[in-house]
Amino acid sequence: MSALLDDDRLFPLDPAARDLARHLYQSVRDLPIISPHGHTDPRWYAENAHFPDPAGLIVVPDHYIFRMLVSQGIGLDRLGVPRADGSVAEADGRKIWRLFAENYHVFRGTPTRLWLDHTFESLFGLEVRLNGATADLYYDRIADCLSRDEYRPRALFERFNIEAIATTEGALDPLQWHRQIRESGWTGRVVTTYRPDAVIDPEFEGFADNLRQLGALTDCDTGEWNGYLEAHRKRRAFFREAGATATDHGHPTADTANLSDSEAAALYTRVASGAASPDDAGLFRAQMLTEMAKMSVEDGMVMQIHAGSWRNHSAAIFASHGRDKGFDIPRRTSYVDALKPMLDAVGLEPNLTIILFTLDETAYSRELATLAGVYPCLRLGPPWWFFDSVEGMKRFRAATTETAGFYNTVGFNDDTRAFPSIPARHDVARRVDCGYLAELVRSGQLIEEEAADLAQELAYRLARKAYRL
């Protein structure tokens, strides 16, 4: 054991299913990564640049970390996290590292916590618990460490074994990161997602005048139907020259329907206009889940639902500090008659893959399992966001492998934009995934071979099958 990691972490603790889990995960644990949704800046690939201070890498773009410190008082201000107008207000690095490592003890018994001792002694070397007392030799370890060339974006890429990594780009993006990227001869694969919500969603702040940009983008007249739909097919295809091989949704809700085309263009009509009343901006949002299906059908590119999310539920952190400041709380979300219009449209397809998540665990059994269970093009994304964890995990295996077994599901994602978090969030999967193996085997319901191919499918070959890379 070393002084931040048990290496049994995880793993059952009936001592027989214990050693095959451990013998299962040695089998796995450096396998590549596949890492085909995420959040990491492209930008950070393309210039190669050094990391910035500590704080500026770990604490400020993570909202799993300052989400919790805020539940204890801790302002974003003084976390060093930018406002919605982009200024700052604590700019100091190590003050801002002091404070988080100060309380650093709110952690215990999250992933997060799993997650950052992995990361703090696997990448910088350190075998001391972070607190206040450690705070300062912590900072000017990493600080050194960041400092050096081995620890540039594309060297950890390399060391972390990344085969490929997703980055997601709203529908405007000009994805000139990705093209400097592919310009620079550097063999590291990093590709696009496709993420419309700015352009699907009229509830999505600037909606009007993100149309009038779609249309100028694509030179498609956006003020109609039919012209806002070749201008998706458009940054689609600019998309897929990209490298994308999937789209991303994040709606409230999984609704779905499927309009006539009369019906749809009078829908547009009001939507474009601005004259859009609640229950209008839920029906277009339903209406191009369905739509985006249909174009993934033409074009093969792989569709995820991410749904249930209350976004920015603060109404002043949102105002004062924009989105995706850790103020996205989970709702309850239906999917068997929220999916059954584009089901019934393109259901039965051959070349559609669409990934559902949910944050409404309850649904795993009752509804995503079953229907996975039978739809071909359905598929059941990982444990996400906030059961991205190890009982979360847990639960996912034993409320879907029965009806939907595992080749339904798609491995794993890591869905980050800490990067350093990369690998542990990984090999936290590749643990549990290994360990609830074990447990099959031990009792009677799977034969060690058929585990040990199944930990490389769970940690590998689903994920990269599944997102066609």
Contents of the next structure:
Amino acid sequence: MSALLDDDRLFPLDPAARDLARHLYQSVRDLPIISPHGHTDPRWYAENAHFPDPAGLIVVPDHYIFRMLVSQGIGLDRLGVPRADGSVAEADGRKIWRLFAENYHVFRGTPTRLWLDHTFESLFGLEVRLNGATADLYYDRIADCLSRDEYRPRALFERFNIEAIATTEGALDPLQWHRQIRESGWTGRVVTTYRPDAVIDPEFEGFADNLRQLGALTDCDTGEWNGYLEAHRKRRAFFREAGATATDHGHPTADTANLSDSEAAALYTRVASGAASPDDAGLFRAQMLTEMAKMSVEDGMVMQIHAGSWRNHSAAIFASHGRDKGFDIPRRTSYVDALKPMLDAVGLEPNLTIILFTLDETAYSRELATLAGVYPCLRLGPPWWFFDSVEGMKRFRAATTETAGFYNTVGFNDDTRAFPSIPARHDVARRVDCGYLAELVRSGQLIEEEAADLAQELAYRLARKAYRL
Amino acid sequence: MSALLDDDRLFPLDPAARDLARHLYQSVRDLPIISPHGHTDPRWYAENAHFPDPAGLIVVPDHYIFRMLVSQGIGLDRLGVPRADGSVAEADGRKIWRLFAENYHVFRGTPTRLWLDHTFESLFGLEVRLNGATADLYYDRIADCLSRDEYRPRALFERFNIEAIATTEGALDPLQWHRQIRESGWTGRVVTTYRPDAVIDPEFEGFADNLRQLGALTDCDTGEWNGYLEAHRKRRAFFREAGATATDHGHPTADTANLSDSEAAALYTRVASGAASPDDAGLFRAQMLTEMAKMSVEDGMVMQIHAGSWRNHSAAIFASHGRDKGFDIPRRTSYVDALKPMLDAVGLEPNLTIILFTLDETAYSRELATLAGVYPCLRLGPPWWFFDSVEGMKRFRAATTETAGFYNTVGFNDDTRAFPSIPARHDVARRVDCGYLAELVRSGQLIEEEAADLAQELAYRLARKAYRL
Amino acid sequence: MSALLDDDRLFPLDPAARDLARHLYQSVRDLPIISPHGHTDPRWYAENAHFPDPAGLIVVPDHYIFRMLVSQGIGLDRLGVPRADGSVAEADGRKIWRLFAENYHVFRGTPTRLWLDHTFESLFGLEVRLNGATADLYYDRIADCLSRDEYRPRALFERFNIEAIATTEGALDPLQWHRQIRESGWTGRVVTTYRPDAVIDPEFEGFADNLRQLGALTDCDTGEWNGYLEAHRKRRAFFREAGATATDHGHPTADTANLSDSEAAALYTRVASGAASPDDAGLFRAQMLTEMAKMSVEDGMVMQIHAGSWRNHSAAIFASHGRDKGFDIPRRTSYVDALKPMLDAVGLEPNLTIILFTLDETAYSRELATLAGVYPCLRLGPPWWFFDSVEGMKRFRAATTETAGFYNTVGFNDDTRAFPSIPARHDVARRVDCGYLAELVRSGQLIEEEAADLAQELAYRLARKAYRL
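Would you mind generating the form predicted in complex with a further copy of the same chain now that we have the form predicted alone?
Full complex below, order starting with the chain above.
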């Protein structure tokens, strides 16, 4: 037991299983981190500037933190979260930090608490617990650390033992930070990911303008269907040059479609004007998942589908503070019918990998494991967002392994913009997976040698292989 | 180990976690009971008469008991459950009790068994197990107890250490028993709850008549929308005078609506006649949830929504025996889309508390914890009805804590009309919660001091605070 | 610990619970097997011929095995799975076996692995683990065994201690193998089951022809509704003569209907031509579930409903390889509304048993346990297909027992065509159930004597009673 962290945290309670879990964990604890999907800012690695103050680094940008505080009656303004118009109601980092510290108890039992305590102790050397009384001590210690060179982005990247990290950029992004990283001679591997939602979703803000920009960037005629598809091909190639091995698609549903070429062209004409009906918008998104999958067959990019979030659920918060303010809520999501058009088109392609994510845990055993347990192109992404948690991971393994096994899964994603928490997040996943394997051994379902092999797979090899990194 | 009860029942199996759970439990075992939602009869406390015979107290009114016996082929008539016409096929309490006792084994593994054994041992001092051979011994012992003064309602209320209990009355109820309790000088705190389903649901039996009665009671013109709303305001005030701090709404779905005033008025005109279409009936219920929430903003009453039961599923049983005969079946229930109109209207109000209950456990992690984990007005009610059980409580905590934490939950509801079982029900909840907390400590997710604090919150403080008692 | 199997496999990890589980298991381990629902071939028992080579017995016909290998990119052709046209791309059993053995690690954590290791060790005496290096050793050993008389079907049947096994035959089946078994003087009890999907589902291949055949077999006029119903009655009687005590219905949904006689007759006329609309097809299947239930009231046959599989999800695989090739995917399935017409018609009949199965685990606690916990005709079938697994069984018990108890369940079904694995499958169920009971005892929810009684019920008595065997 160190100051804030129990050395045996997240392992099974049974002593024999715990011993084995600890043993397995020791064999993977120091493996390099593969972070094949996430949202850190490539500019950090490019410019390698100091991070901002503690509140600006840890509280203000973290939707897990501010959503919980909002739920307890603490408004976004008091937490310094910027408004849609760019103004900031509270700019005093120390004041924000104190408010957070005084309410740190509301995170009891959440993964945020696990990630933060890990970060506080192992990154900032803090040895007392965070609360109102220790708020200033924390603030000063963290601020001091951040002012030092060994806490700049590249130093942390190396300290974290990151072998490869993927960022996520929109289709129109110039990728200048990735270029700057490459040209800097720094050897840290930071790759981008092609995330074309803004030029695929007719309901995205500024969709028609986005198409025009896409055309300008690629010299393609995005006024018509074939030119639009060609523009995607060119941007995908451009992203691959910046290291991308994958695409990512954040859709409200997992619907796919496989229209005839003439139907698709006519649909494109209807939506490209920027005034699509909701039905047309949904059908176009569905069609484009299939198109993206077909392009992946051509160019080998791994396709990720993150489906099922109702974004910006509160109209008032969207108006006052804009997107990504913690008001994104999961919905019931279907896969069996939704994916059929795409699977009928490309589901048996030998060189295709499609990684499925869900926010509807009921789909794990009923739909996702059963689909991934037979279609060769499908793999199951790790538990996502609210389910990137101890119990979430346990439910995922318990619900999927018996039907899809381990080899249709792809290791862990930290999926975060909270850079300092990356080691903590991988550590949680490694601990939970080792605990799960230990329980399988202790209940006679695996032998220890297999568990040791699988621990390596889950912590490192499956991610590298599935994402072709 | 006492006669019927294991002292360590419901604690984790792991010895270290069990020790800690026991320790936590000892610190909350004797806390007063807050029972903020339930269905005991206020007349009991008002008149303080002796309870009826054992079968009449324990078997005949308990839908958990008779539904299970019906499932095994024992008809309601043989159990003395009254028919819709008021007749009773079997009036011999001892015969009913024997039938129950002979089949007591079918309750193995159910919460009913836990509650009853607890009641038998701790309230009636029984030390042998119930079965056909001991049926008469039980019957005689319980009957003897019930004849004594220390088993009358107020004596039990005090013996149970109830600090406050809420009953539930319809909007038209004269609340005379609550007045009688107040005027009696007895200090037991029994408050009512405003449950206006019969004047809100156009499909309720006698809806049009109910509206007329509502108008007569309040001197409001319930022939039109504004008069109808005003009548609600007056009844809410009348209920608050009888101690009510909360309202309760039992709806088939969680749908809400936020119509314009003129649309709502027109809708009211259509439904008030008592001949609403199913669509209008649903829309009116939906609109009224939002109206009730708006009134809660005005008057500070806590709002409870119990959604998702298909009442009276068997047409034949409804015809022969009427409502509430165990044939109420949960249905899949949506919240994310259903609650949006209400949340857009009042979701960010600082003084509003809406407590959500569900019979669809799939909503816990996907919809309810994610909504309550950000909207400041929302709180999660404890597991309800079929899920007020050991595994049901464990699933609730495992599915909600990581996203909504503990502080968006509201402690325990016994929600019962089975008065003698109230201590047993709170005891089960306290044990399961202490076990859950102990496991979090033993797996390094909380420290012991935090667990001790949370044990108090879950057993006592959160309920008192959330219900403003 | 024997060579491949841990003696304590699948028992709880906690040592005290494990000891008790082992003790309970020892009391049921050697009980006879009741296999009331499955798909073994009656011809095996009739002809008692040697089984084919190891690959032909174990790999080629087992959809659990080949679907997992397909998911890892190994095509059906390489596994010797016959194509729709009857051709077989790979006929070399040893080559197929080697491919399987090299990839055996992908089954880690699946029930297939448990069943196979059990079979390899206890049936074929293998003491090293299967992998590429031991593939030939396995092949030779198993081939050698299969050539011996003590590995012929009847010898295995007796060695497996099977008291009764049910096969499943279509309504048009002549049941000659069952006759041959009866006439052979062999005393093994092999009964059939009436599975009339091909003459009930208007979307079944050859439906119109099937109706004509049904008419010819029964001398009934299947050109009209009453003749069609009469034909069912005759076939049901014919099946009962071959020992059938049950019917089985594999429907895409659990929908039921209860049309008037004239509506049903008109509907039949529309569908009998073989050109039903999808709506008519669905409605006819729904109506026929109610008709089958009514006939069960008449003739006492137990009715099984297996609902919720999207059969043949991949159009390409269906075209190349036909039905039952591992591409059957579960879908969300509703029961509360779906079953109401049938339950209103026959739900309170005293002599009726309807056993419900699901592939949608969310229905366990919400719909199935709540329905079976009150309707006297309903019973819950054991976890089916993908959920016939360790975690699947645990989730089933945890989700259903508290509401439906044990006595509304019906023991275990192996539901398999993989004859050699039958003891392994029952062994898994017995171990998991004993572990569950042990945990209930250790957590004070049952006493040991009750657990011992329930272990017998779950392993043997409930199945025999529910299926009237």
